[in-house]
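There is one chain below, alone, in structure tokens, taken in the form predicted alone.
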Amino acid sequence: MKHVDELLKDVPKISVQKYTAKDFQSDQDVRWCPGCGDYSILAQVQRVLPELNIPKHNLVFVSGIGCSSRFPYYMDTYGFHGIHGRAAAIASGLKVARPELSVWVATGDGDGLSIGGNHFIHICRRNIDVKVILFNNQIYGLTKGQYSPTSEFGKVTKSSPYGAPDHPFNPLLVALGAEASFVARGMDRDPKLLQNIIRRAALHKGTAFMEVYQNCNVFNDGAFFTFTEKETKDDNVVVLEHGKPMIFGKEKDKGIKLEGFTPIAVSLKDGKYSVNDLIIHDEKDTMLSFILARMSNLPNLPRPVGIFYAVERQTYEQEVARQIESSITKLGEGTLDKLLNHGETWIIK
């Protein structure tokens, strides 16, 4: 009898494709304005995808309308450029029909939260295993500078010459309120943090929502510079790390503690407070995630970035698959003829 090694020598070797970031770059010229934060988001996605070992033919990027929605053209994967606000709906149908695919949505604060707001809410509550990247520049960039659902109150734009009268959405609170199972915030000018968020989101089973602060250097330049620039970032941003106290500041001498349900910033230098008084971040704490998301709207507090919330719960497509399997077990495979002729039928003469 032949040795196993001898038998296997004639079996064709199946090589596992190893990708690099360049493998995910399409042959299309990237047509964003020079200096746009979209370039960074694209680069971080392309850098993380090779780590995931997902075959390119199982990756799909879906978008709606807006500057961010050019994203599928620049990814050498499958893609779908949909209509305004409908990316989440298209991605939902695709994931339920083809659950083996890794489905991603690229959307903006206008596309995703204005005309697409209803679809965004429902993809979150259903917990469909889709990764949603929302490029938030607090402006309508593609249509040349009107105020968006995330523009600050009083924002003077082409469509609000006397100041925006709307109260803006906080995207994180919308996602948490709709019970998304993964909610995070990154920044275009912090590639390391953004890569970590994208990596975690990719591995998460369920709706993974990522808000990304993205600078529109033409129509809303500097909207997030307080939080992204080297001179001001450390004193105005607190990076959330699971199981670690919330410390910030250039000298790591400040922290966040709770007074009741209200977060306050305290100094660690004068001896009044220590690290033991600070909030320990817990990604699975629902109440804490709302408190931290709400910090973005409170004065005299740093802006939280990182992963706010990450829990596992059953996905929508898992339940659909279970129902189909249960029905087949109970009723059999069925045929198209039976489907068309079951129940009441009649002939019209």
Contents of the next structure:
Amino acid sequence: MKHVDELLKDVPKISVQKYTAKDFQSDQDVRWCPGCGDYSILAQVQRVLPELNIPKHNLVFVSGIGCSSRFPYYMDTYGFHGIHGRAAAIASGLKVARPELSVWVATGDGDGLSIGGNHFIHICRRNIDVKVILFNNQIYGLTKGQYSPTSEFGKVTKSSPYGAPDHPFNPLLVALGAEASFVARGMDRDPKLLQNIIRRAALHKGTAFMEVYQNCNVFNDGAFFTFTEKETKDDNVVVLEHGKPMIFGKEKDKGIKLEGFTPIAVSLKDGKYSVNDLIIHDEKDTMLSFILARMSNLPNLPRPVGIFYAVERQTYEQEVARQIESSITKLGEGTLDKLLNHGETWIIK
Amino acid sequence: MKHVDELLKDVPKISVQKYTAKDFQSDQDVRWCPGCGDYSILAQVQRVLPELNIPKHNLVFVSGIGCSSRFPYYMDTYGFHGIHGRAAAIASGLKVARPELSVWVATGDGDGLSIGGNHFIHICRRNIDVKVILFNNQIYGLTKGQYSPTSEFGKVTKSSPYGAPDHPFNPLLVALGAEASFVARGMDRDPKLLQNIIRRAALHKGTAFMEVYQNCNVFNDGAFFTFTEKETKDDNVVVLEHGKPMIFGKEKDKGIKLEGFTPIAVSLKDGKYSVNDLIIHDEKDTMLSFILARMSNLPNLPRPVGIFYAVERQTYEQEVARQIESSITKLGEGTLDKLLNHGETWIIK
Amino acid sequence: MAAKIEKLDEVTIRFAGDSGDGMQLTGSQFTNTTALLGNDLSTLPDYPAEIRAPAGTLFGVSGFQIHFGSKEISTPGDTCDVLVAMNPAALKVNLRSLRDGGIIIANRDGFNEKNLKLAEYEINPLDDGSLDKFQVHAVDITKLTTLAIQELNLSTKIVERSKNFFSLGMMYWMFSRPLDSSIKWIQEKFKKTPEIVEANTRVLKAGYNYGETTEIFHARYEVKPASLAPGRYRSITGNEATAWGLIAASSKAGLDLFLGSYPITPASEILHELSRYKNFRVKTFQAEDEIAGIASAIGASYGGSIGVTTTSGPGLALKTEAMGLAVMLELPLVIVDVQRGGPSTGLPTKTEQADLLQAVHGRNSEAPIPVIAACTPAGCFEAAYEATRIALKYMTPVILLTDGYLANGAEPWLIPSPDSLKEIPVKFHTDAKDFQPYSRDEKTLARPWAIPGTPGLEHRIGGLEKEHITGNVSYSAENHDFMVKLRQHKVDGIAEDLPHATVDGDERGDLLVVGWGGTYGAIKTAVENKRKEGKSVSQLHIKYVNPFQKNIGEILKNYKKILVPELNLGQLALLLQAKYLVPVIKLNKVEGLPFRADEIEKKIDELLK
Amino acid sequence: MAAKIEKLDEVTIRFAGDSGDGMQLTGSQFTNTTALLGNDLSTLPDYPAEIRAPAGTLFGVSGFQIHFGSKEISTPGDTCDVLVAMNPAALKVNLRSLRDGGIIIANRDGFNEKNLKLAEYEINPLDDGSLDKFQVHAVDITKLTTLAIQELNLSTKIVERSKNFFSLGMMYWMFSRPLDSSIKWIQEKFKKTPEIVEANTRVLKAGYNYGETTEIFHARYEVKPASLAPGRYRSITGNEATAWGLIAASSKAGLDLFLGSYPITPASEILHELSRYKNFRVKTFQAEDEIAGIASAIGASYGGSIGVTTTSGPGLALKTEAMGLAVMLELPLVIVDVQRGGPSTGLPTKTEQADLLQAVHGRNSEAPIPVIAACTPAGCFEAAYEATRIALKYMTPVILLTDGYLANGAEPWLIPSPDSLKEIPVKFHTDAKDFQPYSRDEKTLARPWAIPGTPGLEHRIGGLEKEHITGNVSYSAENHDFMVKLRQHKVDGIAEDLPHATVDGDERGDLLVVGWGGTYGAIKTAVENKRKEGKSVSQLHIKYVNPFQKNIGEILKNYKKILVPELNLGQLALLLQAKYLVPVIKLNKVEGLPFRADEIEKKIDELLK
Ligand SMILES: Cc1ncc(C[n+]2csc(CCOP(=O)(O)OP(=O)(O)O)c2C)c(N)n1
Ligand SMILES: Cc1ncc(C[n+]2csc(CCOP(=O)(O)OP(=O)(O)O)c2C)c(N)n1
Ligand code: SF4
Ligand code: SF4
Ligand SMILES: [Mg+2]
Ligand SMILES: [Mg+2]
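Could you output the structure for the form predicted together with the partner chain, given that the previous block was the form predicted alone?
Full complex below, order starting with the chain above.
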């Protein structure tokens, strides 16, 4: 049986040139609403990709359905706009079939966590090396404004005129509960941070989950402004940096410290606490990642962003490949003759 | 519009008699394999129910498909054997429609966590007051022995002759990641503990998740023997008790202590550690519940069983009912006339 | 100086602009005012799949067509008489629907260089004579709007958003409509922002006055009220009517309504609408996916509510396994499919009729489900009501098919009196004596509905084959054969309950045009037009697609030819041929748009020449 | 003392016992040995939905029937000649399939009081004369087994589990079969537990010797080898054959095979089988559900593998939305549906043919997919191969229908030479010049397969309507109409590629029996029997259900009557009537069991009298 490489052997190999962001812009008109946060996410991906030196033709963006899921159309790579909620499953098949490709998923809070929740937790546990960007705008954009599984309790939307009765998911906790090996949170309006996350995710071997706060200026405008706007941002966001203490505030004068397992915000100004009292972020600490992820559920705390968790563990497709190789080593490459004639047969004359 | 109560008003109310376990045995032959762990789970449920004084006719058991999902047939209550993976969704609809019923789900590791994973995490986050018993035998029983999402990595089964390439779910972590308000683990072979868990779950207001280790003696015999058999049990299991230190061992001479966020097993015999060093279990401590749930993923630790987590938070159906009542208070009970004639109308003569 | 007023029987207007231009709003305001005046009318919104596609682009054009008159109106109009085009893209996309000699009202300010380029015009069509066969009025709408409210000192964004009210005002003037209903609406809608109320009201009036004062319009028109049956009316869309039909049935039956649904275009408005009626004890459960939508509805039905689930084609596909469960359980359930363009994601905001075979055949094994189709926007009320009635009477899931055109289209609706609605008697089984969950009503073959909470009736149901009478699991070969046939028989037997189908036109003749669903208006118009010409053509519109009414076969025999126009590749045609073995002629169009009457007329001509 | 040896042309034996009694194993051992002897044969396993239902109960009975002979064998046999009954329940459940005068071999030890009660016998049927019309041999199998291995000192559980080998040994003796193949199998299977090898071998021999030494059996039989075509044979079940057909196609095409699947009875064995062939680079992905199964397969196809997904009815229902996506994407994909009893969970371990309409029509909108049906267990190989070939050649999803009977049934199979298999030429598109993802091959209308990893062909596909040639998203009305019709046309066009259908029997006549799928053998036997009686009856068996082969309509015209026997309520009948407008007579049985030939014969007699 020929392997894909062989089938493509006549194709002239293009030497990997130095790409620019522009090289990743497809010829399709971008059809998001003017002002939509999706534009920034697209831009950051296009900015980071050139650094990675992955040949364009080895990149695939897979998506489901939603505004965010239009993403692949705008990337000048291979792109697959799937059906609602199934991007992770499609991407799983593709990556297992073709481990040499760099496979990315663009999904929304509805696509990825409502209808697609099951595929999402399963890709996390399997640790298939797919990079999942979840555009969290806490609303169903494409269907014009129903609440989503990340919308806050009591949110008034078209489908919840009296307020959403659902307690929302914390996407990071869901991913961690499913034992994702890479978990991060970025924001459309913090390009640098987002680029950094995308870069790290790209380099991670295994499922890399990125929640991105994304403003839907039509149906849920300002949902994250506390965390993204200049005036409020510094006091309401704490950026996680591996090995560094959790400091935040306009003046860098506040920090996060643990009381038991509960993070609390403390001032570094009044001399009661110093940097030494603060949590030192450790991307490899599973339990810390849970604590930090849960901070969004707790009052009076800044919102952590950045890379919460990043550990390496075997990927699903590596094990599949290993089994195949070891079987071939043991039994030899399968042939049609072998298949048809192995085991018990008899001859009639 | 009449409410169900009214429709049933002519039905003579049966005074709640004292039930015995036998009252909950239906007239259907139990068709599990002889020796299957399912029998014990059935027995414990039947034993606990009489204590709860819930009229039999207000109890409903809903299930999906699998050996375990045959459960409702054997209960002399209302029973609903659904389709594969959908029990949580069916039960959600039933409970929201009829909050006065006591609704239970019987599901398997395949039914509840493979095909039904999405409904499972969503019922947890919504905190619909349904009691979910997940029969975890780490195998697909009814379809004759394929590996399940809780089967250990490398497990050889009919569908994984070279070993399962998947990293398994830790069901408790999944539930906690989805913010379930009650999370427990029991075992088929520890009837007392299981009864206690069932009792507590029944009293809990909100989604109550119970993972039960269940021996499938046909396709996965002995999967949990280390934790259930007399010789090994005491040294490999630690029973969680709220407010009590985590002690285990045949001689009650070992305990669990935290090092950072990492639980370690220590001996209480050599004088190095005392009971005071041990974790005091607290069912209300979210982070502790994560730490304890994750213990199953770590080597050299006994397996915690019992109630990991139990906190009260508003249920979905309470909020739905509140919205309805408040709307009726404000607008009056809806009538057909009101419906048809509200808003803009005009008359043609 | 007032222009002269001409009388017209019917007019079709199309408002077109960017997705952000508020054309849907403008259209529905014009619709409401027109309805209040007593015209008959029919509307067709037509918008892109993008929420707010980039301004000025061809694919971002959003349109709203309204056909109204002093006579009976059955379609949104084949061609339009007036086209309001807010930019070049809107003109380009919609010009083909304007009749020769029709009026174009163009927002000249929108025809700037950038927009012309986006619309792929080399030269400004307002200037190059290419529109000579139309009456073109280029109005500086943006500028005039700005002027009208400059003293309010509002942001350009708000000014931009007001300009559709200028167009609306002009149209109100041109067709002699009063402003008050729209002004009331503005006041209500924007009551939290008085400056917007002021701005929009001023702009609306400015548009009206512009017509009144300037002389650029040669004529003004009057469309007298239609001679509609007397009574109280309201304007209603198909999705609203569907929601209301369900609530009405729930009210009549005295049961709570439970909707388990997952949003999907073009069905979402049913969810939105139902979620508002909390004081009717309607419970809406926005599920995590379509499967949970139907599964929760089945759970609610099991509990004694009227379980409903609403969706569109791709969602229906996901529900099929659970539909089979409902068949086996024999619980009442209403499944609403608002059909849209497919396959797969297809054309999500466009209309189509191609889910018929999925509805009738799309389940594993023999899983018969009655299928009902609504024919007009307001008719969705009756269809939803009837679907619910059948579901409850026969203890069966029922599929209601509507489509994107019906869902979004509006028409005046003579409000029925609550008493005129068929009774829906429902009795839960409560008698524990000899209770058998799969015993049956002799006539309907319905099994008893014994809901949890009823003492003494504890029993178990599920998706495995049921033993006749007892409902126990049964693997018996004979029982299975019997039950499969019984379930089919029960559904087939519903035909006994249905009124005979009736033909519009002669009872026999040269040609029968057979349709179903949203094509009703177009076929009706076409057949009536041809009958006026003396052609021997009649119309049969099928509301009950499964089972067919008992006399359908008889009717088909009475015509020399049978034409079946469908917005699919011939799905009703297939069912008719399979069942009645009569050859039918198919007319199929799958463009995401409703039939125009003239397309059907052309085919009729062809067949009768 | 050897009994006399009678020669027989054909025999049917049924092994029946508790689910735990190993009847499936006994049956398949007998099958293998019989196949090796050169008999033609056909088998029918029949087991309960419970894994190991409580011992002794009626619903816990597991059966295995084998029909073998020196002549061509097409069905597992209408009635059996020998019934091996390990307990009273097994006797009771299976007695009706035993012919008058047939042989019963009963395990007398199993007919104890408890078991008699469980089987609802008041008196022991072995003693009350009720079996007088049969030849009853009551053998103390349990006791004899115990004696045979008592010196090995094994647990009673192991002894219990060995007793089926005693029955097998007796049958080997009775039908003059050698023991060596089974002994070899025992040695292989239990190689890790030598004591079990020893026990089973001893018991097997004891059973054989029991026949040889005792005089209770009056006769011994010989069934000579059938005159099968010369060549190398193997015994194969339908599920194995399906798996192998897929691997063979992958091998011929030079592409990797990717299976995305979720276990479900009776399809799981295809997953099991494929998961073994790692050295063929077959990748099996046991997905979290059916949707992920097909979605992952589509992902793999997109990546250049042969994507396959396998399931049964309820699973197919779940896959329908994704099937629509595959239609829009025009990627190769093989969807295998091993049909089982429904609706809903139905009779999960039983056979049925009722997913045909779901396969053909069960998707939202117009989403045509070719459908192929396998006719015999071994025929699944060719059908799976052909399905894959078509999927690759036409860039389309293809549905392969098999059923529970074919899946579990076994027959001897003449191993094809690899060269005799049709070529499957596949070329990925690699030329970046003027690449257009939705350009088409002139003849097949297939679009190019341009897989990720190919430089310069970066492009985007998805479920929204595609523009002809470019594959860009298009909301154009005309394009949509064109594309809907083009997709239909492409699938219809596959008929050009298919061999003409051929009739078995006369080319015209009184009656044509038209079937599809697993009913092949029963219809063939019935038609041949009736032809021998001189009746004018022929057989047409349809392998390509969508599109039909081009000459089907012609063929139907040549017969006075058309009979369509189906294990459903008339699904092929519906399609034939719809398409060819010929009336057909239906013969429907939905018992979870295959047709018996005599059921069809009876109907033929009725129609031809
Ligand atoms: C099977 C199916 N169900 C429902 C839909 C309708 N639908 C499309 S996108 C969407 C949700 C979009 O929300 P999200 O994933 O948050 O994306 P966003 O538009 O907010 O970026 C829904 C419900 C669909 N296309 N297919
Ligand atoms: C839609 C659908 N897919 C697949 C199946 C087949 N199936 C039945 S039960 C089952 C898994 C059972 O495993 P689990 O839930 O762990 O239950 P257990 O039998 O082990 O108690 C599967 C795959 C089905 N019945 N329906
Ligand atoms: S609707 Fe919201 S999420 Fe969608 S494109 Fe517009 S702004 Fe972005
Ligand atoms: S197969 Fe396993 S889980 Fe199922 S009934 Fe038998 S022992 Fe229990
Ligand atoms: Mg969103
Ligand atoms: Mg299991």
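It should be emphasised that the depicted structure is a prediction, and the values quoted were computed from it without experimental measurement. Residue numbers count along the first chain shown, from 1. Think of the rigid core as the biggest set of C-alphas that the two forms share within 1.5 Å after superposition.
*Asks:* If the rigid core is lined up, how many Å does the C-alpha atom of D337 shift between the two forms?
*Replies:* Taking the core as reference, the C-alpha of D337 is shifted 5.9 Å.
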